[in-house]
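Read the single chain below, which is given as structure tokens and is the form predicted alone.
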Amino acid sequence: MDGISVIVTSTLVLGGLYMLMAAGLTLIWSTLRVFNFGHGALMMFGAYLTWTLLDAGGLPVAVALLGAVAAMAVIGVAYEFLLVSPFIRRPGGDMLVMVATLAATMLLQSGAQLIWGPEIKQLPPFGGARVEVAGAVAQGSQLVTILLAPLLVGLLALVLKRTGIGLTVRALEQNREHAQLLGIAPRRVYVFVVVVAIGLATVAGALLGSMQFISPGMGGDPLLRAFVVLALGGAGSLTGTIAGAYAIGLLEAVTTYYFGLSWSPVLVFLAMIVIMLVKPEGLLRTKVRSA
């Protein structure tokens, strides 16, 4: 039972900062249909101004991650003005925006290591709750990322499902030229889209930083993580999406505790490649609409 019950935290710990980063992304392809490959670096520096906002400011943790949600915002807007706007209308403009974001991955990181230097950093634990079940121990960031991811993400379903900004966004996804027609300005659109999906990888960066050391590079493997969560439910589905997180969370909780944590990559891009040869468009593929 202990086994189980630990399988069990790591799925719900790992599936839902998987689900914080491949929610971004997913709403991105939706509206803009391009992948950001500067996800993972920004949730790197999200994790990076979290700790200078506790570490200099001495602010609580919670304040502190509240304010790099609101400086990632606005490096968000300048992030769509300068690598999204510029290609995204031009023949071929998925391919430019992937490469400026590419681009982009390593000016953050080198960025990072200016400002920040080469010593490991790390966040402290987002409280002091303990819950035990069954032998398994959920305690601090792993309790607050098994409660607020689903949280944050739910949220953002409502919104899409139940705002004017939601609205506008679907029309987006479904039509883009007649939603232009409708008066509908895809700008708008764009901004909240990169806004809100730097917000969320901030969101997973901070809560990651307090379980591990913050490094310029720590962006990459959850971002690999996030595409296999996308090629399991779907671009473009945030249903899909959220089962994909979890999914890919119980495969990696289950391999890492049976065979081991060098096991646990091979088999998890194993899966990945299978299910794209077997069925590109995702297993759980459901418009993001029903979300």
Contents of the next structure:
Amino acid sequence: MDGISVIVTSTLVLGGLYMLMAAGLTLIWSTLRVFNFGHGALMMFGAYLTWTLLDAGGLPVAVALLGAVAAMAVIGVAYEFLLVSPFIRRPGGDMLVMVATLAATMLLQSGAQLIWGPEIKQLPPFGGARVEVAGAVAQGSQLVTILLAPLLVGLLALVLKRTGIGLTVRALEQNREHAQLLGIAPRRVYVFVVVVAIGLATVAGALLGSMQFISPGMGGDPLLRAFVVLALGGAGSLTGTIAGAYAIGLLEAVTTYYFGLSWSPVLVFLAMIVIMLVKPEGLLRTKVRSA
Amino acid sequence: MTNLRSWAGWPVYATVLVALPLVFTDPHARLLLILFTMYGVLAMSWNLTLGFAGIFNFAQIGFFGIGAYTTGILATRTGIDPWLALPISGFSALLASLVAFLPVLRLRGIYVGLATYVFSQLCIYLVLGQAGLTGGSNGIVGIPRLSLGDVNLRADGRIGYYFLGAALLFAVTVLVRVLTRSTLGMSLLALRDNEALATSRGVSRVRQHLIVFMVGAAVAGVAGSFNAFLNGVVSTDVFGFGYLTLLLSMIFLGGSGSVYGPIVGAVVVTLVSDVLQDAGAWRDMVIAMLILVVLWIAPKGLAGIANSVLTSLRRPRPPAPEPLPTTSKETV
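Please supply the corresponding structure for the form predicted together with its partner chain (the preceding block corresponds to the form predicted alone).
Next comes the full complex, and the chain you just saw is listed first.
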């Protein structure tokens, strides 16, 4: 019984974190048709910015996070202008964007090292609330993650479904040329998408930074898990991403509990390879959208 | 006649490779020369899949690491002749490439990038998980040095290692040049630029990609083995982000899809990285900026610039025709 409650809590926490990361990646993938390798590094940078606003600015943790999201939005605009749009139209542009975002990862990581130094930091917990349901305990940042992640991603789904900008995003996803014929300017939508994705990553970074530590390399592992989520849920589908995130969270929680911390990633990645071989369009999707 | 002209460069290339360590005798310069050859081999072998075949292959760094670990384990745990470890490491990387190739069977474009990147990261977890064999996070230390007869390759400013590396570089350059001019190389370009047309003309994508994948992996494995002997230690750094970005910057600076570009890229990036050795995180900043600037202003790298200069020198009057945009927007 004890094992199950541990597994349930960590499934919900991990699933929430991976969902915040993977939702942004999916959104960028489905609208811009490129892959953002720098997502983990952006998450790390957001966590550091939150820490600075908290530590140097003396702001409460929630306000610091909001400030970091705003600051990261500015970085997001620069990111789109410098790293994505110069390459996206060229032949073989998806590989160029992939390499450019890898270079951005390097830039952000060494930048963080120069700005904040090599010693690791930690954010305080987001509140001290504690909830116990049937033996499963969640408190502080864990509880916030469990609640906030589905809330934010649900909000994103709602925005995509109901608002004007959401409509244009979906129009671009479905048919870029036709959307442009209708007078939709892709660039503005791209900037919106990148900023939203980076905002979600910043929240994930701050949450992870309060549950574990902040270091320049902290984004690597969550990014890899987000890859696996995309493979499982099918990149480009938000519903698939949500389901995939919790499925990977569950798989990781179970394998960590029974096989230990060093075997869990191996099993998770093996699952990903098998899924990619058997059903490359993602387990949870039925139809493949052509590019 | 054309045959003579196109092969006349090789003796010159070989002479330059032999003469370099005689000109630069300082131990540090010698070390840089060795690094040129190792990175040159690696960048060229990676360029086979990444540049010529257009496969988003990020497993190359994994093959390099697997080669290094194969040598580390063989040389410290078995009494095998160290020289045999070089080909065996190439072979073990080749076997690993069969596993890494599985996702390429059914995936395209960016998905291959994800799966192969994950493959490389998986290697780290496997190495850490098998600590009894691989030393875990401590790595493997005390790998015996190579020696030829009584001569240690480390003697005289590691000159033996330089000649071994130079021989490998020369062999790989010939290999890449021959491969890219062969029907295999042509079919790879055809598959990269228009897969549907190429397959309709009877080119088997899986077969051709598998061949080039295995060749690239075997070369990377041998380079990994070379690296293990050179340093005497192996750690999980060989799978790391550092090598990945360094090699990518070499390939893209030199020119992806060019035979000789990556060698030039390897030389330039090694020099830049050496100059900034004491600059800490600034070194990575500069290399990352270098990648970005090259991508912004010269997406075909130095080879592309050299090519356009040569073309305009040879035929000054008619402007070079605009290359037709290729349509390689294949995704799943």
